[in-house]
Each structure stands twice: as C-alpha cells, then as structure tokens.
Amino acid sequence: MSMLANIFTAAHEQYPTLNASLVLLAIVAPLAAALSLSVAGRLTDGAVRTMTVVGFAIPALIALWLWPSYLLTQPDGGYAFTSRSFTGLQTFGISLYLGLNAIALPMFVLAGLTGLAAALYTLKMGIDRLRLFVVLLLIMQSGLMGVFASIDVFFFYFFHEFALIPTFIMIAIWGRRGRKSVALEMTIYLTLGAMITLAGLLLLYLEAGVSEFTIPALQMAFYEGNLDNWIYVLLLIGFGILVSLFPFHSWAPRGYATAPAPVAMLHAGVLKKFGLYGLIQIALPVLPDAAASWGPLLMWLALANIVVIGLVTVAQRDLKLMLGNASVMHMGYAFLGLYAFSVIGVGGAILMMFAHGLSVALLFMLADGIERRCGTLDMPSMGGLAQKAPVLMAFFVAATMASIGLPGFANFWGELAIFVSLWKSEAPWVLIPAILGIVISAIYGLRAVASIFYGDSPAQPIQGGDLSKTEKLAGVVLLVGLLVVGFWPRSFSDAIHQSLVDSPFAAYEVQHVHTFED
C-alpha cells in the first residue's frame, strides 16, 4: 500500500497539471469516440466494439485514477485537479471550470464505473443498429462524467442537459413496449424540472451579485449577505422532480421498466443524482436557512418516498417495474439525510447515493439477463432459474442484499450515518418509518428471489444459459465498487466529512437546532 501511495503522490508533484487534465479527458474521450463513430465509413462489427470499450474504459480508469491520487493530495476535502477552459466566456460569468472535490469525488467515480459496466452489457445485447445506440450512450457518458466534474454551475445544468437528450432519443427508439409515450411522459417531466432548477441558479446567481457563477463564490455569498429563501424552494422543486421526490416521481418506474437496460442503467443509477448533488453542493450551503425552514416539508415527502412508493414496490408483479419503483424509493433515505441537517446526515446521503447507483444498475442489468432467458418479467410465471444460471442467481442476490443495506456493502454505510443523524434530529420518531422502509425492501427482495430462481420451472422453458465472461465482468465491475467501499468506507467518508465541515452549512449548523454532536 506504501508504495501505491508513493507512486500517486509521486505522479501528482512531478505532473500537477497531469490529473487536472485527466479530468478533462475523462469528459472528451467518449464524445471523442462518439464522433468517430458518427463520421467514419463501415466499420466492422469488431471495430464498433473495440471503439465502444475504448471509448468507455477511458473515463472509467480515470476516475479509478483519481479516487486515490484525490485522497492523498487533498486530505481537506476541498477542490483538486482544477482547470480552465473557455475563459473567453468570463465576460459573463462563466468558463469551462473543472475540478473535483470530496462531494463530486464518490459521482464521479460512480458515473466511471457505471458507464464501463453499461458499455460491456451493451456489446452482448444483440441490440439493433448497434452503432447509432453506442454513439448516443457514448455522448451520455460525456455528459455524465461533466456534470460532477463542473464547477461552474452553467456548464454543471449544460453537461446534465447534453446527457439527457440521448435518454430520450434512446427510449423512444429501443425501449419496450409504449415506448413512444414514455419518452414523451419523461421529456415533460424531465424538462419541466431542468426549467425549474435553471430559474432557481439564475436567479440565485443574480441575487448573490457574484462575479463567477461558479459553485464556490455561490458559496462565499453565504458570509456576505442573506439571499432569498424562496429561491430554495425553486430549486428544491426542479431538483426534486429530476430525483423522483414524491410527488413528482411518477416518470421514474415507466420510464426505468421501459428504457433499455444500458439507458437505465445510466440514468437511474448516475443521472438522477444530479437532482441531490444540486441540492447538497449548491442549494444546502448557500440558502442554509431555508434548508432548514422547508425540513419538514422534506421529511415528509421523504417518507412518503419511502413508505407509499415502498408499498407500491410490493404490489408489483414486473421485475422492472419493482426495480423503478424500488429505485424512487430509496431516493428517500437520501432526502431525509438532508432534513436531519447534519454533517452526518448529508455525508450519509453521499454515500447512499454512490452505493445505490451501483446496485441500482446492476439490478437493472440483471433483470434484462433474465427477460432474455425467461422470455417475460411477470414474476409469479417465473421459477427455477437458479439450476439454469447459478451465477446470475449469485449476482442478483448480492445485489438485493446491497439494495436492503447488508454490512458489507456500501449501502450500510450510507442508511447507518442516515438513521443516526435522524436518530440525533429534532424528530427521532422519524427513525421507525425509516427502519420500516427497509423492512418493505427485505419483503418484495427476498420474494423476487424466491420467484425467479426457485421454485418450479415455467411452462415456457428457459432460454440460454448463464451469464456469458462479459456480462460478468460487467457485474464484478459494479459489485466490486460496492464491496470496496463497505469494506472501506473511509475511501470516501473521511474526505466528505472534512469537506462538509468546512463547508457554509456546517458553519449554520451549529446554530440550528439540528445540531448534531461529532
């Protein structure tokens, strides 16, 4: 370990612009790949995928890269590997200013890994023009690797926006059944929350008279000043919808069930947590007093996200459907790691949000596994896939006790640091829904594995085997990330909690009655 650690800080004090322009890389290489893809002649189907693996293994090594380069470089938790591009547009305020701290480290990585696992399931799908599909989850890729690389906030909303138009092109054209009014259930949503959260930075940009419309000086106008608490609600609303937050989340289950594996893969497990990486970077420290007020309406909702969709998630019989709605389910444990209004309430939703994207995603890859060898995703006409696909079987295991918070996975840590900041909030009777919550999860889990894998065979028999050395390697990618960081959570945590300690909003802490006591 001494001399990995030797070899990244050696690396940092003989190249400091190195990782900065890794960072860069990361967003470039898969619009790099993607525009090669789109301009060159036939290719063969071996060229497509190499391409394709290329294109998505770049981002991914990167942000492996990175992860402990930042955590021996930056013990205090603030912005490294900082760059500039663009500067011509600071006239107005803005620039192409990249760089990352201990909050968009863990997304960062998450979004890495993520598209690496998406790309190689991708390539085993069988999936009609292949290279048209590959092109827009390439440019996906890009945008998501930007969007928790930015510190400026236009570039932040842009690089959201430029990953969010190939979702849509993509359901429309490959998802499922209804496919078509899907796409357009989402893109209204969906737009109407991007609308939203960009009147509510407008105008928190003009009212902090800042210079930079960066996400730091954002924050320095915290000190210098009070801005105005609507704001917040502009923002918690826009940000909410692109979340799931309840009731804004009736696009998130159609829309994960409907969308192709890849697509909801990315979007369920990456994308949505744009919504609260806004509110935990942006909208939390800069309208700390706000956040505060609106606590209660937000421990609310969060409780219905837990509880009335946990509900919902039972009564399902589609295995995607179950999984969309489990997915807006669990956005509630980080929505009320936010109310509790504590370092380690807001740590806790970080690292709930790094761990839930990675069992979301293989989840989803999974249940499209086992459509291709069930033929339906009707739960109760399944049965026996365990003597079929033991490994599938293993896979899909592991990933419900991840989902449910297993020790072991990362998804404890983050409802471990969730439930004690409730447990310390000015509310603790909050804590017995939430534990409720995972009660519900351990209920439509276990009963999805009993029906899918035991049990008798359907009448219509299986089809293929078990899970072929790519779709593999794509979960070990995903289960790995999880057992790395349960296993060590201090990867992350140490550097968040410093992060956030230093932060405007623990500065306003102190003084709230949310007050937690390290």
Contents of the next structure:
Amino acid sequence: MSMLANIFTAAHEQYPTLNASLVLLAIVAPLAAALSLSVAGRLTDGAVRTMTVVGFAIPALIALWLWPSYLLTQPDGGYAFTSRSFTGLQTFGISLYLGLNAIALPMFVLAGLTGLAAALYTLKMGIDRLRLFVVLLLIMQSGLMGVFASIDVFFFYFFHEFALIPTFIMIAIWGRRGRKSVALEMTIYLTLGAMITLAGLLLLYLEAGVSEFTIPALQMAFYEGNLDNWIYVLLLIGFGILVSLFPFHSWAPRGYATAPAPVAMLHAGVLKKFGLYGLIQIALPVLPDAAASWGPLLMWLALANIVVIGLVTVAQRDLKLMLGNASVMHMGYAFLGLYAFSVIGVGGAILMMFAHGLSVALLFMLADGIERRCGTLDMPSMGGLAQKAPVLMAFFVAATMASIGLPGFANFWGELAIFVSLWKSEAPWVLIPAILGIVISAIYGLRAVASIFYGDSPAQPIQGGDLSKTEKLAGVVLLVGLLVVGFWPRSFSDAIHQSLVDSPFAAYEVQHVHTFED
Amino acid sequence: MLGIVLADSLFMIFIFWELVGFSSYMLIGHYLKKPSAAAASKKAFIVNRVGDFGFLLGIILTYWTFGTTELTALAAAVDVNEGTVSAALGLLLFCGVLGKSAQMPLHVWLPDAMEGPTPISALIHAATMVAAGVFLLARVFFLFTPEALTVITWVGLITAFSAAFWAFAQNDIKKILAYSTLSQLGYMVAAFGLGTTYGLAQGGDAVLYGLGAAMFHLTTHAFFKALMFLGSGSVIHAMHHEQDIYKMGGLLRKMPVTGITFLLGVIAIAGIPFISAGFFSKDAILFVAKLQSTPAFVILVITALMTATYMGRLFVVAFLGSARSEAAGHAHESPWVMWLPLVILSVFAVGGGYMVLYPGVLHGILDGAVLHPKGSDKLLMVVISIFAGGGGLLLSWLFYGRNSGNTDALEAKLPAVFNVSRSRFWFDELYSAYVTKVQQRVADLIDFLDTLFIGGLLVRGAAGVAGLFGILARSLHTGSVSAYVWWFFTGLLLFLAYATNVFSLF
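Hand over the structure of the form predicted in complex with the partner chain; the form predicted alone is what we had up.
After this comes the whole thing, all chains and molecules, with the earlier chain placed first.
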C-alpha cells in the first residue's frame, strides 16, 4: 500500500505541474476526440469506436489517478492541482482557472466513471449515425469534466451550457416517442433555470465587489447586504430547476424516459448535480444567513420531492419513467442535507450526489438493456427475464439495492449522514417522513425487480441473451465505484469534512455540539 | 449474521442487520419461476424495512442522546445517568425487532418466507434472521424503561398466543413450523419483557433474568426447530415435493430415522420434562412469568398447551396412521447426508437443556442469568410442564389420531373455530387491501395531480402564456405602413409626455 502511495506523492513532488495539466487534459481530450471525429474524412467503424473509447477513457483514468493523488497531497480539503490560463477576459476577472477541492473531487470522479460507462454502452446499443452521436457525447463529456474542475464561476457556468446543448440535440434526434416536444420542453425549462442562475451569480458578483469571479473569492467575500435574500432565492430556484427540485421537476422523468440511455446516464447521473454543487460551493457559503432564513421553504420542497414524488414513483408502470421519478425523489435527500445546514448534512449530500450519480446511471443503462430484450418498458407485461439474463438481473438487483440505500453501497453513507444531520436541524420531525422514504423506495424498487425478472416467460418473446462483455464492463465500472466508497467512505468523507469545517456550516455545528454537551 | 453478533455499535449492527435482510430476500426468492417466491421475498424485505424505519430512528435518537452508539459506552452512560433513557427510544429500537423477529403486527412475512428452499427456512428460522431481533434485545436490554418493557411483553404474548392458534388451521408442513416459530419467538420476546421487568424491580444482576431466559430459549429452540425443518425437508424430499400433511400418513414406518428424530423435536418443543431441551428453557420462561405477572403466566401456559397440541397434530397426521396418498405409500428413508444432521441435532434437542444446569459449554455465559425454580416451585413447574406438554400431545393423539380421513378433525367438528384460526385474524387481507386499495390509489391520484397541475397547468400553462404574448406581439406587426405610423405617433406622444413630466401630475 505504502509503495503505491509513494508513487502518487512522488509524482506530485517531482512534477508539480503534472496533476494540474492532467485536469486540463481531462477536459481537452474528449473535445479533441470530438473535433478530430468531426473533421476527419471517411473513417472505418473500428476507428470511430477506438476514438470514442480513447476520448472517454482518458478523463476516467485521469480522475482515478487524481483521486488518490488528491487524498495524499491535499489533506486539508482545499483547492489543489490549480492552473490558470488567460483568455483575454481578465478585465472582467475571468480566466480559465481550474483545480479540484474535496467537494469537486467526487464529482470529477463521478463524471469520469459515468462518462466511460455511457460510452461503452453507446458502442454496444447499436445506435444510428453512431459517429454524430459520439461526437455530441464527447462534447458533453468535455463539458462535464470542465464543470467540476472550474474554479472560475464564468467557466463553471460556461461548461454547464457546453454540456447541456448536446443533450437537447441528442434527445431531439435519437429520443424515443414524443422526443420533439420533450426536447423542446427540456430546452426551455433548463435554459430558464440556467438563466435565473446566471442572473443570481452576476448579481452576487457585482454586489460582493470581489476582484475576480471565482469560487474562493466569492466565499471569502461572505456577502452580507440587503440583496442577499433575493440573490439566494434566484440561486435556489435557478439551481433548483436544474436539479428538479419540487415543483420544478416535471421535465425530469419524461426527459429521462425519452432520452437515449447514454444521455440519460450522463444527465441524470452527472450534469444534474451541477445545481446542487453550485448551491454547496457558492450559495450556502457565501449567503449563509439567507440560506438559513429560506431553510423552511427548502425543507418543504425537499420533503415534497421525497414523499410526493416517492408516491408518484410507486404509481409508475413504465420502467424508465419510474427511474426518472425515483431520481427526482432521491434529489430530495440531497436537498434535505443542505437544509440541515451542518457539516455532516452537507457532507452527506455530497456523498449522496456521487452515489446517486453512479447508481442512477447504472439503472438507466440496465433499463435500456431490459427494453431491448423485452421490447417494452411496461413492467406488468414483462417477466421471466432472470432465466434469459441472470447477469443482467444481478446487476439490476445490485443497482436497485444501492439506490434504496443498502449498506455496502455508497448511497447508504449519504443517506445515513443526512438522516443523522436532520435530527439536529431546525425541525427534527423531518427525519420521520425522510426515513419513510426508504420504505417507499424499497416498495417500488423491489416491485420492479419482481415484475421484470421473476415468473415465467412473458407473452412477448425475449430478444437476445445476457449482457455482453462490454455491457458488463460498463456495469462494473459503475458498480465498483459504488462499492469502493460503500466499503471505504472515508476515501471521500475525510477530505470533505476538512473542506467543510472551515465553512460557515461549521459555526452552526459547533453550536450544536455545545448545546449537546451542556 | 456473524457481523450482528460481533458488532459493538448500533450503526454496525444496523449495517449487518440490513445485509441479513438482503440475503434473506435473495434466498427466499430463490425459485425464480414462482411468482409466489417473488411476492414473498418482496414482502419479507419491505416488511423488514418498515421495522428498520423505526430502528434507524431509534439509533439516531440514541446517537444524539448519548453521543455514541458503542454498546459498552452506552451501558456505562446509562449506568451513570439514571433516567436518561426514554420509553420512546426503547420502543423505536424495538421496531427493528418487530420486523426481524416477526412480531405482531409485522409478522406477516415469515410464513410466506417458506417459499424459499427448505434449508433456507431452517437457517432463517433457527439460527439467523429471526434470532437477530431477540439477540438485539439482549444487547440493548439496558435501554428499556418499564413502560417500554410492558409493551414488549404484551407484543410477545399476543404473538405467541395468536401464532399458536393459527397453526391449527395449517396443512402445509412447513407453514405449521413457520407459525410455531412465530409463536416461540413471541415466547422469547415476552420472556425478555417479563424477566427484565422483574429484574429491574429486584435490582442488581437480576436485570439479566430477561435476556437469560430469552437467549436460553433461543438456543434450545434453534436446535429443535432446525431439526424439525430439516426433518420436514427430508419428508418433502421423500414425498416428491408434497407438503400437505393430509397427503402423508404412516411415514414413521417408512422413514424411521426421520420419524424418530422428528418425534424428539416435537417432544422438545412441547417441553416434556427432563428428556428435552425445550423443557428447561420454557420452564425458565414460565417461572419468570409466574413471578412477574399472573395473566402473562396463564397465557404462556395455554400457549404451551396449544404448542404441544398442534405439533402433536402434525406428528400424528403425518407420521402415524396409514398412508393417505400414493406418494406416502412409496416414501423411503432419505440418504444419510440428509438424516445424519437430523441425528446430530436431535442429540442437542434432547440434551441441550442440560448445558445450563450442569457445568457445560455455555455454563459460564448464561449461568446466573437464567432463573431457576427452587424447592416447592420446582415441583410445581414440573407438574405444569407435564400438564401443558404431555397433555397437549395426548389431546392431539385423542383428537386427531382416530381420524384417518383426509379432512381435519377440527374443521369437521368445530368449523367456526377452524375458520377463525384459518383467517389468521385477517392481517394479510388488511395489508393487501391497504396496498392495493389505499397506497396504490393514493399514488395514482398524486401521479395524476402531479401530471395535471405541475406538468400540465403550471409548465404548459406558462408556455401557453408565453405563446399568447407572442401571438399578441405578432398581431401588432400587421405589415401595413399606416398602422406603423400610428404606433410611431403613440410612442412619440408617450415620450413627450414623459419628457414634460405630464405623468407626475396624476
């Protein structure tokens, strides 16, 4: 172990700029792959596939390299591997300022792993006009890596849009029935959310009077002015729309059900986390008083996410709609973690974001595999798939168990930390409906498993056999991430804790501990 | 399960607790083709989740009350500050026991769990899973207040009595054993409640009486229940997967080893004095009940009588008399790999009780925690055991033994009682009505409202309003020059009015 650890630290000491360049490379590599795929002339199918795998494998491997490197070289949870490239916008305080802190790291790893899995699945699912699709997917991946590596707020926002636009196009072209209207609705809705967010961010920048538009500069400014409540509401609603906070969630289930599986994996798994990430990195630390005063509203909306959407999920017959709703429901937990406004609550929310991203991506991938085998997504008319595809069943059960918070998967730690934090929130009773949610998710999760896999063969014959090697590899990439953090949560939580104790939440935490000891 | 036993923190117990739940979910659902197996495994997991809901709340409450969930630290903390424990905390933790140890009203999953393969049933019912709940009680006994203990006692008593009553209407050999497990678990939970209440009043180490009695019975029960489950597996194997006892009969002559070991198991669960493990542990429970509460004692004695009777019924119908079906006529003894475990377990079922009375394997662990009757009480307890156990067996022989037909004697003679027993007090009907009529409908309604109001009115409505503005704005652009001239003049007038401060006049 220590030899392995030496490799990471030695590399960091010998080449101090290595890791910073790797961060940049993780963003550039998929973009370069996309560019070369689009300008190159006639290419064989094999060349396109190789290019795709390379374009997605580089960010994933970089993320896996940076994860231990960060833990070993940056124990205080602050920004590491930073680099600054000037863009000609210095006068506005904008530059391509990249780096990772303990909150960005899990998201960066999540983006890398999910991207690789989505790419592998894309190559296997037999999609039309593969080359165009992977070009768009690579652009999206580049944006995803960029979002969470940006310290500069302008680029943080820019990369989000960069990833979002290909999403709309892919849904509009490759989506299933009703794709045009869904793509339109999603475009308008999410652009609206992004614009509200932008308004909030710009107001904050102007009001806080900082010299550069970066996350640490804003955090340092710790804005306390007359406008703080308004700015916070703008950010909450803007980011909230992007994370499908109740009642701004209606785009999500239909959007995910309609989108081609790799897009649903990347959007529900990774891109959606942009909103929560923005709230955690910017809104909460910079506007703690406003966040505290809007806490009750957030609490009610998050509870609605869990209980109302939880019940909506129970009512679904369509597998992908069920997963889409379930993903909306689980975001409620993350929001509750923010509402609890403590180190453990926010830390739990971050773990939850990471875990949910991997598990929901896995579920969307498997759901698509199930649809291709059963020829339908209507759960009551499926059945008996276990005999044809036992490995598929094993993956599906594992993913379902992960998403309902079975210990051993990362999701458990996120949920547990959030539950523990809720007891010390303003309204401890929230814990009761929140935990009730785990019963609801068990109901719909197991019902899906029972109706898809158990029983005799359905009326419609099952096409194809078990998962192919590539699909298994994609599943393993996601599942291993869940299990590693599930068995060793400190691989993230220690650093997250270090990074959060310096934030304004810590002040609240200390109060709690004192009242407890008195 | 080993994790639960070894864990010293409630959070760790919860983790392994969930993993046991998950494993049993997969094992109960082993027969993938059977829809009933899917339903049973789902039910087991979800019902356990309902229990875990309270358990997790209890753990979090414990954590914030004491600042730790380490059991040793907790015990010390409770010792130092008397009165810090609330009844709610204990009852929330007990919710976990309700689920795992299948106490009323969360008992419904256990009989259905018989859908799994028979070795799984033996494992789940004898050694793991259901034992976890009782074991948890023993680990956190210091967290219960007298009020909480009263609730625990009555939950246990009601479960013990009802499940014993329900067992009379079951014809499936594994279902009978399942209800007997339920009933015996109720016994253990009641024993824990009664013994701990009694011990609290006595002070000192007497507080251990409850967990001693419960754990002792848990251990002996594991021997004879595993024995009987494996015995039933041997029977089912010989009968070519026939599980109805009214299709059996006369099996004692056909499969002597299985039959005799099964009989030893029946004797053990009936608690016949001195030749069974069940006697000693049941005796300890009854004695504690007698000291603590007369109504509880009466219920437990009646339950013991019923236990002996329905187990006698099982044995009399399946193993004695003449064969009731062709399969029973052709049944043969199972191979030695199947009967050897039976013989080993039957040794423990007979002798397992002595380990507490005489220096033995478990002497140092449970000794002192199990209360034993002395003097005249001793004789009284033996008499009661003979009455309950022996009387029950005799009753079953008299009642069921002379009937060689394919119908149940109770059903024929007292149909009303039989039907009430068969109904299992309508718990399953109630729950399934809740799931299909209430839960599903509420979910459908909320789904409908969500689609209508949020997805429809709010989002589409907003889109519609935006579209309306578009139409209005478009209608202004008529393309005719004279219209634009009019717009131009209107604008000019407004501009002049603003410039000359006309608006401030209003």
